[in-house]
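As structure tokens, one chain now follows by itself in the form predicted alone.
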Amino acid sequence: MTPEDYAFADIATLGRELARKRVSSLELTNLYLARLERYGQHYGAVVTIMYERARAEAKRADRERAAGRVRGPLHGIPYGVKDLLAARGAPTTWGAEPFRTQRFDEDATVVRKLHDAGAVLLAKLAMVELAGGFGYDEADASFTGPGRTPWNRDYWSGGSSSGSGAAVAAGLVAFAIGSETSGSILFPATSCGITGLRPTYGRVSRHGAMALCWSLDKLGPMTRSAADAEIVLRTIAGADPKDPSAVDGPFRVAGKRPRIAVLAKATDKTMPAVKANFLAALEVLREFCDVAGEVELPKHPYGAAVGTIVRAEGAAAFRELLESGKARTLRATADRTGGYVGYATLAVDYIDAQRQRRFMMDDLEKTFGPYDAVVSPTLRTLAYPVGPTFDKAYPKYNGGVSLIAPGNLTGVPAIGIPSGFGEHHLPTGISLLGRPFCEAKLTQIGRGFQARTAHHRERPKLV
């Protein structure tokens, strides 16, 4: 294997190479560190490269392997985390100017679990400031600048896990951890042509992670493949006494032939390449799944409810930032005032939005319950160009059906996987939404799809 092959290899391949002593964890770590140094800032992907910690953890992994102790499939595998997760040895900036020097003395639970599994932490990866909670409307919304998709750096890598998506796609890390409140794993995974897995709410502990929205925030893997996503999720999942919302849950798999429904009107108002690649993906799914036909999304104010909850909880999470006036130092113009809109959210609106979630959960379960998954395009458009505000980028594609808001409001899992390419060689993706704690069903379907396609094995030409 060449250095480039190693940079873009999946977890299973890297594990085999380590087991056969064809490469060491330290060699892999140095390879990725060099790529982070060369390409990380060029794609707006990295905040802090953790040279000392990374090499120390790699040497430990190599010593343990030489002694016959292998902690699991992630032993010696280098990775990065979105910079809202605390990690000893580096600032945790939350992507925002007011917190550039902020440090914590302990690892987030996810970082600790990965350390205990033998994984090697390389870097804190860039993100949209405050995970986008103040209503940014442009790609340039972090003190590190805009995240750029490695497929075409004139276009956005997506938010708010912008650096995690770009770093995985560019072969700067073997995998990354992102977070999602309403689309922040699935969006950048699609824009960067990688696999993103949003877990069930409560599946993964959020201790040590920046809080934006306590009732919606989720942490999950961003990887080269569905198989990798399941490996990482099984490692970081589980109850945590430091996070009362985190629970142990089963990993349920589908039957011999998964049953999938198609979201009705899923291709309305989509770009031509998104529609064409989605229809082609359905034909692949039919090879090993029972595609049962279309299913209507229950009618509820999903977008309005998400917006109200994020605004209210985000203002509470960053109350001191708002009241001190430091919010005015944020990068994006909209963020400097957007938090105050949340600060003014009426209690009755917030309570009503939370009350509506119960009806949404019940209706979604009744509608989607008979299926292992519901499939749709992840995004209606290709990646946004860097520069113009979002409303000016693709104004005619606003609106349309999406599963991102309903899925986050109801706390159910989803996986996003690449489905091809469109104009300017920008990726498209499909997403599969499932029922609570059915992530293994989703990765099972994802593995079947990726066994029959090569989109996830494509490599961007970096500049």
Contents of the next structure:
Amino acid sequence: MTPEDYAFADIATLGRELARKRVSSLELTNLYLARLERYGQHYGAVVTIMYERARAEAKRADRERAAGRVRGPLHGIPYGVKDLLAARGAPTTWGAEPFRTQRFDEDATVVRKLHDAGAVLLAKLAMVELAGGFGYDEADASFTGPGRTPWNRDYWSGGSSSGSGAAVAAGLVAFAIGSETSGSILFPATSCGITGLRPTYGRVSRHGAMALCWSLDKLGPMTRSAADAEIVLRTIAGADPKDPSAVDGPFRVAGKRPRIAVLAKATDKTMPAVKANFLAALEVLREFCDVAGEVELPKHPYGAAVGTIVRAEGAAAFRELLESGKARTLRATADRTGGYVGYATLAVDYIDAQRQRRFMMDDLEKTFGPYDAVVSPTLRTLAYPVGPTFDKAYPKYNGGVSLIAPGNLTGVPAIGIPSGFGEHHLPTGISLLGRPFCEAKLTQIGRGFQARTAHHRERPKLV
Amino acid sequence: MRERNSRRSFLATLAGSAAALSLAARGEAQPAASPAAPPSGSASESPAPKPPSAAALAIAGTMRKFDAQLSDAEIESIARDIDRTLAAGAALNPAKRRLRNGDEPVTILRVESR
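The block above covers the form predicted alone; next, return the form predicted together with the partner chain.
After this comes the whole thing, all chains and molecules, with the earlier chain placed first.
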């Protein structure tokens, strides 16, 4: 294997190479550190490279392996985390100027679990400031500048887990952790052409993660493949006394031929490449799944509910920032004022939004319950260009049906996987929405899809 | 429905009075600002944004106590988004499918013995 082969290898391959002693964890770590140094800022993907901690963890992994102790499939595997997760040895900036020197003297639970599993923390990865809670409307919304997709630097990597998406896609880390309140794993996973897994709400502890929205925030893996996503999720999942929302849930798997429904009107208002690749993906899914007819998304005020909840909880989470007037130092123009809109949210509207979620959960279960997953394109468009505000990027394709808000409001899991490429060689993706605690069904379908396609193995030409 | 409407009306009346006082005192014009769109692209561009309501302008104006540098354009932008938020709020308890008294919100509360 060449150094580039290692940089883009999946977790199982890296594990095999480490086990056969063809490469050490320290060598892998140094390879990724060099790539982070060379390309990290160029793609707006990195905030802090953690040389010291990474090399110490890699040496520990090598020492243990030499002594016959292998902690699991992530032993010696280097990774990065979105910079909203606390980690000893580096600032935790939340992507925002007012917090750029903030430090925590403990590891987030996810970081601790990965450390205990033998993984090697390389870097804190860039993100949209405050995970986008104040309503950013342009790519340049982080104090580190805009995230850029490694497939074409003129286009945004998506957000808010921008750096996690770009770093995995560019082979700067073997895998990354992102977070999603409403779309922040699936969006950048699609724009960067990687696999993103949004777990069931409560599957992964958020202790040590920046809170934007307590009733919606989730942490999840961003990886090269569905198989990798499952390995990482099983490592970071589980109850945590430090996060009351975190639980020990079952990992349910599907039967031999998973049953999939197609979201009705899913290709309305989608760009031609997104539609063509989605239809081609359905043909691949039919090879190993029972793909039933279309199902309609139950009618509910998803947009109003998710907007109201994020605005209200976000304003509470960052009340001190708002009241200090330091929101003015945020990067994106919209973020300097967006928090004040949340501050003025009516309490009754917030409560009504939370009341609506019960009906959404019941109706989604009734409609989607008979299936292992519901499939749709993840995004209606290709990656947004860096520069114009989002509403001006692809005005023809605004609106339409999406599973992102319904999936997040109901707390169900989803996996985003690459489905091909469109204009300017920008990636497209499909999403599979599952039932609560059925992530393993989603990764099972993802593995089947990726065994029959090669989109996830393509490598961008870095410049 | 009546109670919710009257609560909104009350807020609007109260804020409207404050706005009138505030605007009259400052005697300043409010320039237009373009609306923000969420990342998933659900809003379409409006050629001539509607001016914000007096109520929303009054509420937005109070945010100057936190950031005295908020410009008139920023206040107007906040106000326009407040109007949009209030309109969206109406969709959360629509007349066609009214929430009932017993419809509880999703909450997380853990009671521990200490």
